[in-house]
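Shown next as structure tokens: one chain only, the form predicted alone.
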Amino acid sequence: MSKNGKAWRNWNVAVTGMNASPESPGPGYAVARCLREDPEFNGRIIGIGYDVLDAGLYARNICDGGYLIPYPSAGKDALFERLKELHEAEDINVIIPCLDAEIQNFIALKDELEKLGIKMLIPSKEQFTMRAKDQLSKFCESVGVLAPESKTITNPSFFDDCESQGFEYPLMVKGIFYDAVLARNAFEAKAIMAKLVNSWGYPVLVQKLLCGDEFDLSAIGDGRRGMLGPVMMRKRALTEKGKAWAGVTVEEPGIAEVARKLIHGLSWSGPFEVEVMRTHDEKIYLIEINPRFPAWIYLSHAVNRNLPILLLKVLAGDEELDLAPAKTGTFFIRHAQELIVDLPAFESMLIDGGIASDVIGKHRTVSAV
């Protein structure tokens, strides 16, 4: 083991994706909870968000500080300048990006951040591109994994005559980075496409609807074709966007084997989530590979496989990576909760762009983005 293998216990960890939209919450708050509740972790947690109403930024029981950064559309240079400011204020050791749309900027900055002393466990640009929604069918075919038939489109007129191309309603319409919405007719499909394009840009993905049981698996790719610490759950309740509102941990060897094929084929480095559908004829179809921890990742802590802590151990070179088997039959049920925020804290976020960690009982601020 590296002599610094236990250094992760005292690291300052920045976590993005602290938004709390009820339909599609960001994973950041759940990742931060995993870190905070691990008995060995004594470091500081810095929440990072894009909007002043990202609730996790103010959760002082979880995060020691909270900051805003530029939206991904501002580009990597704007992000790097902001991260340098935050690093100067907080002495960040690790960043855990948690949102799909930001991952490419962080990939592009990996080497520059390492020069500052900031570590990330993150895929390469090639790995990220290979699992993108518009490339997924081709990749699945190359590794022997089933995927539902899909098509990328840029013209909404496709929906007027999609049956002639083999796509019948209802079908799924997906944003290039995020969001998947069920469309029952052409009118709905066009409205959904317009909203997705406004949020994520072109193209959008159209996918044939499958029926069956939905499963998610989260783990960490070691960059050497290995998969560390898999935790699997079956969705038991969904939001209107198809996100898990409740789920239960399970062990399904067939689904684990699909995940291994995918991660082996990608040589994936970093956290990931595999979403699959097991149809009524027992076939397993890949729906998506997400390049980050899922919003339900706190479940990994509950079943003795704390994946965010495992990520820190991998970055630190800690060789004690053995994990107990994940407990099956453990439920999670998501719920909404009011977070009480002092007005000065909200004003600091709005005007100054952040609230730094406590210093002698007082908050420092860092200039706005």
Given for the second form:
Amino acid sequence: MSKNGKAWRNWNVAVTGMNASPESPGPGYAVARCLREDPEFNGRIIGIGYDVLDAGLYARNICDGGYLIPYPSAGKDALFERLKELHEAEDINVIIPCLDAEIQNFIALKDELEKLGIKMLIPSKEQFTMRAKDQLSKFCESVGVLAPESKTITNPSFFDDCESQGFEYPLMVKGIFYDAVLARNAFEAKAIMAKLVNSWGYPVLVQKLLCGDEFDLSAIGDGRRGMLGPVMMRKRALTEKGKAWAGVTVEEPGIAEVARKLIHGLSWSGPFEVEVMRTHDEKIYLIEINPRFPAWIYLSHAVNRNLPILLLKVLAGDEELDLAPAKTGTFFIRHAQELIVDLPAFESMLIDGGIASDVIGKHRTVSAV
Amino acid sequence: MQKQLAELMTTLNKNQRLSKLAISEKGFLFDPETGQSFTLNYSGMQTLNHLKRGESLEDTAKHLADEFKIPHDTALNSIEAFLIQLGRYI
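Okay, that's the form predicted alone, but what's the structure of the form predicted together with its partner chain?
Now the complete complex, all chains and molecules, led by this one.
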């Protein structure tokens, strides 16, 4: 049994980020899938999304219930009110936030949610800010990790003479929360900037282009400068947005070392993803640190290092983390699939803002085994 | 060419990378450090298996010369050319 008297195996876990578009899926569905497929987990999984078309909300084989919450721009108070309603309906024990844009609101609500009995393993506001895209170069320098030279800009005229400032084309233009697009000239760069500002606001980041192989590492920071359960993969194929479409688990000591330095420097608490580029001269550059599980996290379950389950164990104060040795050579290939949604379920999501787990339960086919 | 070869052997021996390469009986090569995979022909597979066991280039060439009944120099040149080709990707 855990410290709070209830085994993590029976916890009700709410997971955000249930959008699952093929081009750039949110991590929530994969996190929920990791929980559902763990043989020891018997709790309920509540999917949380922002849009009635967030597919994971209707995935009856994965989620016991699905609910909408207000967009992050509505602020923490609106989120708290809605979470109280969901807690009343579903008796939530843990929330796993899975989207960058919402994390700050959840950080602000951590203590209030804790009072309701809802746990989260998330970073502090300071930790979150230190790894923000516009702060990353400075932080990397302080912990001895290489990062591509980058610059925060608010004025598109920068692109007219950026070459005189050492930023030659092609270069990467990045949104403050999401998206990174390659720009080959000033015309392209300005158009990309306008689009990114429209989606994510000011500022945007400009980053020198690096050539090499892309690797990602996901793990959990224990908040005491330690890194738990690292799983790393090399991207084998990318979508047009540069997201991993296929990947394979690897064991690259240099990348683990970079992640260790970062997590130690941040005293990071919670799940994270480190994206790095290994250049042809074998130098490892940090591209970014994401403050959540990645969309490819199901791969961790496939190599017996189920990180969402590990997160529950850490929250429960479970001493036996049972981490299997890192297994290399396991591939994932992402594919799109149609999820069938009947009219009453869609209506319930649209009109009531959710589908309670007891309602979904009535529709679910229950195995006799 | 000798410089390239020396650099590659240094890379392969660093962190026991050569010994960690997974080579199947069908010639599928997987590098667990980079995630890259390759297909090898029989002679390439034999070459890497000998090198993985810690044999020198000279000894590996001797084994290949015996097995394929070719002159030692031909075997050694072929091994060097193969390794340089591999070095472009690994």
